[in-house]
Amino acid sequence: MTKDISNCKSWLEAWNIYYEPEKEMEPEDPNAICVSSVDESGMPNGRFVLLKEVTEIGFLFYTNLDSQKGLELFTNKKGALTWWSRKQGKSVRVQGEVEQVSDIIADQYWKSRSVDAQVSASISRQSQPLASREQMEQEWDDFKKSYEGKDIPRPANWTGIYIKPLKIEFWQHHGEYTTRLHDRIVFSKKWR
């Protein structure tokens, strides 16, 4: 039975019940979401990634500032992500100013991560163009080596992004879905 968020005092709240029993019930990744930007030219982008967090601040993710996504984050600080259940009928789409997290906390997430996953973030130029695939699992291979036995260190680029919610909107199907009459209910602040 689908929880009635229409009477909650906080997005945070409704975000809870909507998100809580997708961990149960998509065991890949049910943290994946959309995130999106826009580059110099006006043409949005969406790629996904995985949510890590999501606090009254916002929605955290981790990415390299150097990507594309970071780059077209931090032009306008504006962003927007989607995150999409389909098990439940339930999806939610926000719309907010971009921030980078601290150092420390930066810091703390990359020494939760595997190693496989720091060499990786270490080697990555996103979005840059490679000689070949060859080359790339070379540089991980020998990056790796020369790092074992040692704390690999985060680099100076790679870091959380919180998407602080401006505007959130919880979709959820309602009755038959061919009906098309779906539940949607708004949550937002006063743009700047």
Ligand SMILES: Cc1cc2nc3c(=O)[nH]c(=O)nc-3n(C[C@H](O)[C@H](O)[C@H](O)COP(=O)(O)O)c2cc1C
The other form holds:
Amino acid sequence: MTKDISNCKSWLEAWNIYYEPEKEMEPEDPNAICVSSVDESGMPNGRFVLLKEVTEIGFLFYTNLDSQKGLELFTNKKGALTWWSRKQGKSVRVQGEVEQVSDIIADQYWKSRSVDAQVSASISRQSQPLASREQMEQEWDDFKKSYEGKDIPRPANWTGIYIKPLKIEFWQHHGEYTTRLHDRIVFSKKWR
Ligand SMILES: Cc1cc2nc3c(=O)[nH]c(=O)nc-3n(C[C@H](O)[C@H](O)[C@H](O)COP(=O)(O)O)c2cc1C
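Can I get the form predicted in complex with the named molecule as well, since the one above is the form predicted alone?
Time for the whole complex; same chain goes first.
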């Protein structure tokens, strides 16, 4: 039985009602979200990332600030994200302001990551073309060896980004999926 979110006092309460059951229903990456940004010519751009935390501040994911998304999101400090649950027939979309997490929070999360993930983030020149896959794999091996028995420091350009909701829409299919009938409930802040 789906819980009604129309009486929720906050978007976070509604988000938790949507997201919590997904963790059991979808064991593989229930937290995949599409993050959208806009490039300098106004062209929209989207890609998947993994959501790491949702609090009253907003939706947090980690990435490389020099990546295309990093550059685009911080150019106008606005971003959007979309999440979908096939199993529940639900979707959430968010438009909001972009903010970087503090170094303390980024460091804490960095330490919780596997060594292999730390190596990949450290050698990554995300969104830049590579000379060859072999070269990248060699760099990966060399870097890992050079840090054997030592802590790998978090690269300064690898950190967390919040999308802080200004408008958030909760979508839920209604009745038979094939009818395409659905409910949409919007929480919004005045920002214009
Ligand atoms: C399921 C999935 C999860 C991903 N998670 C992340 C992530 O958490 N952070 C990240 O930077 N890239 C992640 N990626 C890779 C991005 O989709 C993307 O290829 C990369 O970040 C470069 O994007 P950009 O050039 O638009 O900045 C993920 C890809 C997939 C398919």
